[in-house]
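One chain follows as structure tokens, the form predicted alone.
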Amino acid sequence: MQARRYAIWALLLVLLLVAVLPLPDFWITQLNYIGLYSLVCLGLVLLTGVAGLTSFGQAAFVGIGAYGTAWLTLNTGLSPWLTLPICLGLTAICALLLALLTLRMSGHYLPLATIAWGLSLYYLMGNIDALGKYDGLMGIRGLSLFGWDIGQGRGFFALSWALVVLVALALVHLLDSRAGRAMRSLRNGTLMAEAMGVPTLRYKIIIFLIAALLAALSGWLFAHFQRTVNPSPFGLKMGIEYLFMTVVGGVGYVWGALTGALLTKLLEDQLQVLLPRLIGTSGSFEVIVFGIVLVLMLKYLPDGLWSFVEKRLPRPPRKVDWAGAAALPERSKPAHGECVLEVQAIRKKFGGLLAVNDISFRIDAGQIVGLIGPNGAGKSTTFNLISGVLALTAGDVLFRGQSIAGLRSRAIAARGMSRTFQHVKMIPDMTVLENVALGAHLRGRKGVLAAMARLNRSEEQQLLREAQRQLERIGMGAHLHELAGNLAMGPQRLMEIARALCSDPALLLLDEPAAGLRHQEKKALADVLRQLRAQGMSILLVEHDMSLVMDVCDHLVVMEFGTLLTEGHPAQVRQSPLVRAAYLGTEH
């Protein structure tokens, strides 16, 4: 952490020296453009690198900011500083409408949609008379502050780069927070995030808005720097270049945005000078070189140039400053023996296929109930019906006496039901502690703005304290600061249980937690389950490992072909000829 602080102070010192040293005006101008590009790339780090949402249309938002302030200053006489909130508000409205239309898309449809609206806004700017069509608007007023003309040189450099550094630090703070963990969970799909109580669509919209507003801020600065605007810098080509810069620098790193903008701009300028000398003719040959560089980058350095810095400045263990933090409030727990879950004749049809047919059972407080059956019996479907991943065709599910049928998994998690997954779902580039803290998302309240301004430290310490407590509860206290992706399968399964426990559940749903575990790891898992039961936790266990099931469960529910075959105490189920026939077949 100390090395990283030194790196940030070194960057600030370099910027200060650039502002006061007698560098040629050409280089100051180039650095001004790099600062403008960096603002857009910082938004793309959040949008593409963190949330996994690819956008080729950010240049259009730059255009909204630029044209908005240009038209307002020329036609209304407003001060540029007064046009800034207006431009940001206009951008937010446009971005919100586009987000609601496009962010539900997945796969290649989202990038195609961003290309479509990027082109639409570009041609709209070029065909409106009030905006000067393709000739644009000229004579835009420059920026001044308290009577001081900021100009287009060192004054503008100081303003633009101060904004870049402030935005970069705000994003660093954001990603190291409750809201940031929720955002980082989006990249690997929404199933796990929703189960932890994260409103995934809302966070996607927030990320989209932040990226759009940063682009508009860049456009606002650009208009008062250039003193003229026309559609050409806001087309699809520039949208692709912004994404290119971000990928080159490191799309997953905040400081990679600055690196990518710097190197791309410098390389572009130098190639325009060097290539004609080398090949003896002029032309847009730098585009060909850029294409080759991008292909080589994607093949040999997919994480971008900043990944070199990350490898040479490895992230030190987080300072444990939450030991004295207050404990999080806990929900009321059911009394021992009280009915926690009652499944009433639930049914699920997929077209003409009846996957689950009138399954009923109950779980009492402090009880481990095993849901077993051969492959294809409908266990996972039943599990997903209970947890809200799938909608019921018929029947009802009562949790602590209230129906949860029709509720989404996020709403069910808020009521006190938490789950793990058949295939481990985690964020591999986050630490074990951060992964587990994601489970406490619903127990925090601080949002994005509080995280950016670092006003969330007290709550953040409470969440991390709870995550550490749950890891120590299951015997993983030694793995707090290890990257989750470096864990073996056994510890990953235990980490998922700790994450589920971090939400303070009244019922824990475990989906094949022993899958892929070795013998000793299964024994450790069994010990954890017994410990949780002794502490009053209610558990629904879906599992294929019969030795584990018979060892830890108090009651078994056996399914076959989507129907209830039998249920009872493990010893009774073990002796049942129906169960033996279901698992081993019968002789004819």
Ligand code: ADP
The other form holds:
Amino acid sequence: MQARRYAIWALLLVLLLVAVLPLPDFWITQLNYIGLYSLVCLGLVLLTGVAGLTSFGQAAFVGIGAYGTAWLTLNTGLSPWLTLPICLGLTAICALLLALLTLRMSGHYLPLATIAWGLSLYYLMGNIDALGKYDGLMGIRGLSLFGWDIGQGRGFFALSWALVVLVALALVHLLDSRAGRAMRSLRNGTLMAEAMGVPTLRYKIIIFLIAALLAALSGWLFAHFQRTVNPSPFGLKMGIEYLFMTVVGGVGYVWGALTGALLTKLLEDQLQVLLPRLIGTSGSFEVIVFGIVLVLMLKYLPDGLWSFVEKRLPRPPRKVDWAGAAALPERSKPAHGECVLEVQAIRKKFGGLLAVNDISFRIDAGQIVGLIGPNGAGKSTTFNLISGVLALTAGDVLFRGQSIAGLRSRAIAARGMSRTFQHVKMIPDMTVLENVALGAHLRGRKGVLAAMARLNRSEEQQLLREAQRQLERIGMGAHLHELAGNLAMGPQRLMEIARALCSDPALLLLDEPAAGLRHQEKKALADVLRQLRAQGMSILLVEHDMSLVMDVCDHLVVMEFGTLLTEGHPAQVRQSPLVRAAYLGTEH
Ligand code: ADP
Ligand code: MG
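Could I see the form predicted together with this ligand next, after the form predicted alone?
Every chain and every other molecule in the complex is listed next, the one we just looked at coming first.
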């Protein structure tokens, strides 16, 4: 995903060469189509590659843009430059409605829904009299700017590719920002993102809108370039082809969109000439070749062609330009010894199973409280009830004196409770620093447009400075620019703690932070926890590992079969025959 800013210079150079070299018109025309495809594919990178939302229906949005401007310019005489905002507005309304209807769907339902709207819009376009039915609309005028004809050839080339470059650059900027990190966190479910305070549905809708608007922009250009529109380029087949191009190019990379559009179009042209000659009869044989290519690609190069380039490009360490940034404001913290969390007789029923039965305990500021118990005792469930991932069946949870029962995890995070996960949840293709900066999401304001226009620099510097500070705080300062996916288990867990700390929490919830760690890593973790406590942090530690818990906790809460077995000082608990029986009974 690493955005290569210098790829843009290479691209600009190539584009400039194309513009000045005496290339035949045929090639300019082909490049114009590639530019149009690229715009749609750029949207798909964001939608499918970044957010994990697969769409076969982008061609329909291209159609809205194309038919919109075709009908308007032919029937109202409006200038194409005026129809552009109208077409984009129309697309935004359609996309918003579709997003609200479909984006809550999970699994296969979303792709199926995109197929459904792709099909229905195609038949709609083909059956409306005003849109010329399947014959479409003809005689659309070309584009001109200040009397300069940019409807065809090099003029259109300059316009379309300027837009491609601008959009690509905007996306590169977006992905390297607060909003971009939030978007990149959507692919692996919403649990972690919501816990970091990211409004996931809102971001999905924004992404969906951006992708639809890029498709509509492509359609608007297409209509004025072709001068005619009919339904076939906007049908499901083309929707599948856009996805095909993007996947072949590299759906996770901005430059993958351009690579895919370019190579697919060139290959298609060559095959259309070559294959009938080879086989001896005419027909759409290229479709068969494409099918085979796609299957091979998915098997051997699932990240697309650009990933091949990406891996071979040098990875210069990121320039640290945030060292002098202002510190982010911090929330007021509870005074030492003040009650931070009060769990009052909470209960959780899963059908007939009472997983958590009237559990009560409290955590005071500056304390590490351990929640222990054998497997299946209800520790994780308790943890999820407190952090808002699960809804309480009964009871109440007071955080800093106020009830947080019924609040969603995002709202609880905003109040200053931050957590880690029993199974590490991170974005493997982001650096450690970026992963940790996601934890500071709620401490920033700048949104998508500011990021695209690079108007977010000072806030970005503040967020990255904070991320670096938290990583250094837990001894991870040497790993800032490593890809998170390359870390060993121990550092991964520490990274999650740094991410949680980045939200400036008043209470830190850790779910089995020692799981899967080696002896040395456990000792390092214990040191980190003690150091955090020394700095005034309050921690709830859910843990299976008795030695760690005995080592660092001030107070232990022991659960068994969903109920409270005992609680007290670790030394006391260690002596308890009840606890010994519970542990001996299940562990040995
Ligand atoms: P622990 O974290 O202490 O190992 P859990 O809180 O994960 O225990 O589980 C407590 C009990 O609740 C177990 O019997 C488990 O099978 C059950 N349980 C946990 N989550 C669910 C769920 N989502 N649906 C049904 N049962 C669950
Ligand atoms: Mg558990």
